[in-house]
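Next up: just one chain, as structure tokens, the form predicted on its own.
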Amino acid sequence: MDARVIVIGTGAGGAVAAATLAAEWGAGVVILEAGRHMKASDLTQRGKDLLPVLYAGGGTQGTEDGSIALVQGRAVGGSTLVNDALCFRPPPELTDRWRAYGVDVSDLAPYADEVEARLSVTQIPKEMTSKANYLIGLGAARLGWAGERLRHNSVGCVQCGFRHLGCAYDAKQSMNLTYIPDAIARGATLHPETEAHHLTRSGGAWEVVAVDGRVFRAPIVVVCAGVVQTPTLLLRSGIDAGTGLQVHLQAVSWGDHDEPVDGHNGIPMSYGVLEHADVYGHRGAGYLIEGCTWLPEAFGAYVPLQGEAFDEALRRYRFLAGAVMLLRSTSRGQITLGPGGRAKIDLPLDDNDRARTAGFYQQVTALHLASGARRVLVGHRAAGWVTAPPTALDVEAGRQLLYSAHLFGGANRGTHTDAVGRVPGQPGLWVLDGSAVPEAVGVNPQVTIAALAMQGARRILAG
């Protein structure tokens, strides 16, 4: 099939990519996804038949040495199918990390404000705060630390608590209901359960080989597979790319109530305490605290206990109110062809992120046991159940619960591409999703990243 561009992935980069140039060049852009086009009907809020079908690896992504589980989207809308929909604009601190990088994002802002009115993106009002949010608002408060309600593209949300498995009403105003359906009513062609396996060169024009055999060619091809995909995708293709890789490292804990909290129901995520916050203005660590709710199949996987201690938290879960770390880590890793051209993916963490680990670790205490809880529960395998916060804990692999749904690097802008995405020596081929941003943003990415893709998208169509 031949098209005059093609845009492999659909997520916040994808998408914005594919609606800005069908804008111009309509029926010649083809839009691949390696994922299955949902519909609400398909999301039945069923875990264990969701999170195989919606998420890379089935949910099960990670570092090779299985410290850090990586939380990637794969279907039509990508990560921002399962997320929590918040919507943070991209920090003003990103123009002056970034010019060290050789990469100016001093004009981001006008995208931002394209990206914000088209996913509909207003602040969580008051009433939709859930009780488990309500709690780490009101702990921050008695702190004197600086929080918000957060924002988010969820337009009349029925507060289920279900958005880690796609919306079922059609609220949460995801790329497959907003961006994807502009690219295709101005001619795009969407072809899902496609993934790309390689790229090669031939006549002048990028020939784009999927796993199940079907060639697709065009003069220019925008690579936004996800952070994890893209790299893979181009060493497969021998192009040079795996390293820079960051995250936003999370790191969970719940405090524990007298009375019932049923975090499980409403807005899983709707207030953010920004005191360590690196990021518009404050000096902190460099991390957010999120309130946060996990479903049962996820709490029970991952909470640190074992035996009678398990079974005892089980117990609690409708009392507890969780919060999550957002940092901004310094720690830098690499993505390889492991056996079979499958991603191979390390992240070791430095001295920086292990401290900032562990000194989030005693602020969340104090943050819980300041909102009335009785004790806490750190994910960390050493701690279990405080009344005080922890000291001397050891952030190392497999000691604590580490993961990222916020990943970034691996074609990054001004080491593998060139500072507004295009990868040098090959013409015609761009990165314009997460894995072409050259650090961690420090705030949920998806406006950030959806503005660079749409200021990228522009770029092609001005030649």
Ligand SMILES: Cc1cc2nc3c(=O)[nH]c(=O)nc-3n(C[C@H](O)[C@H](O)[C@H](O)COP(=O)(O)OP(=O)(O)OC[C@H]3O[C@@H](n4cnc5c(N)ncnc54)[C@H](O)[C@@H]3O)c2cc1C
Given for the second form:
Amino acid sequence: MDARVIVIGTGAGGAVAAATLAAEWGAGVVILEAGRHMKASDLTQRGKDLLPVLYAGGGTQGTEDGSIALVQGRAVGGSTLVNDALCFRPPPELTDRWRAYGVDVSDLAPYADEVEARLSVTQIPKEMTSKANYLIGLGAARLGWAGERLRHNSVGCVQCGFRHLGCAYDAKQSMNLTYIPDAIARGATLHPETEAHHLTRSGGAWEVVAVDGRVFRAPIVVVCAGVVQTPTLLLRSGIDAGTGLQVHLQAVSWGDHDEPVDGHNGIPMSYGVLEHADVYGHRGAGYLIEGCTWLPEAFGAYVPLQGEAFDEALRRYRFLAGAVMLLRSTSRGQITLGPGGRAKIDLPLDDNDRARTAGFYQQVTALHLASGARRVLVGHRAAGWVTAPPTALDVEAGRQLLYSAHLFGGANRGTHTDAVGRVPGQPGLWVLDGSAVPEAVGVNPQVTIAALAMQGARRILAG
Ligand SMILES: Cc1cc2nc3c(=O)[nH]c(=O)nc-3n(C[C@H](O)[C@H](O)[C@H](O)COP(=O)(O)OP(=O)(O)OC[C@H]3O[C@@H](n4cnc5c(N)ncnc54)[C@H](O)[C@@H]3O)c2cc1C
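Output the structure of the form predicted in complex with the named molecule; the preceding block shows the form predicted on its own.
In what comes next, the whole complex appears, and the chain from above leads the way.
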């Protein structure tokens, strides 16, 4: 099939790139997506059915040593289908920080404005703050810490609590409901369940060879398959990629309260503590703390206890208020090709990340206790329940339960691509997703990734 441009992936990067390109090139835009095109009626809120379908690797993706789970969506809409819908402006600090990589994002604000308008971003109303998130805000206020109710891209949210399984009410303004329909309305063609395997160049154009053998041909290809799969796809195509992987390192904790918290009732994440952040003018160690609630399946997987103690923690589910760390990590990992061309992901933590994670366990324990919790469960195998901030927790592979749903790099701007996303020496090949981000953003990144994709797509249109 011949097209003017092929966009691979439909997440925060791919959907915005496709819609932006379709505004001028209409039917010349072809979109490939490995995952399924889910409708609201398919989103049954049943984890056992949906986790294997909506998540990369069926939700089991992680680093090669098993120490960090890496969570990404796999469906039309990408990770935005299953995300928490929190929206942050690109932090102004990025302009200076990314200059070190030769990447100029001083012009990003208008693109972010446009993205936020299309995604209907608003502040989460006070009455929609779940009790779990309210308690995190209460603890922060009592400690005198900076924090705020967060913003989200949801219209008419019914607060069912199932954001991680996609929105069954079409309220969350994820890419499958916004930029992908925009692209299609402008003439683009979407091919769901079409996984690109590799790219080749022939006769002055790119051929994208799908896993099922179909071949799509165009002079321009925009790769937006997400942080793990974009570099893997490039590597399978013989193109340099894979270094520079970063994450927001995420660690969990729960405060146990005497009264039911029932965190599953309501929006899972709505309050953010900025006291320890190093963005928006804050000068902390470099992590956000966000209130959170997890579905029982995911909660059970992150309880650092066994046997009777594990059972007892599960029985406290209704009484727990969760808080999660989002650390702007400095560790750099690498994606290489494993057996059969699959991704092999290595991300050893550096001393800085280990020290700051240990610091988080202390600070978050103080936060839960200030909110009225009588004990705190931190996601570290050596800690279990604590009633005072733990001081000597070693942070090393396998000891704590770490994950990341915010991945960056692998096809970084300024390293694997030029400063605007073009792959050097590969005419017409662009990367416009999270893998092109040169350094961890410091806040939930979907708006930043979408704004960068729009900026890149406009440059493609400008020739
Ligand atoms: C559970 C969860 C909660 C999150 N919460 C928030 C939040 O509240 N706020 C926020 O700002 N960010 C959040 N994020 C992060 C945010 O959603 C991602 O950073 C962002 O969507 C990444 O955009 P992307 O385009 O790089 O990749 P993705 O959105 O992951 O999209 C990549 C797409 O490419 C497809 N693909 C992969 N390989 C191929 C292939 N070979 N061929 C064709 N298609 C392919 C995938 O199936 C996927 O659909 C969350 C993420 C998760 C997983």
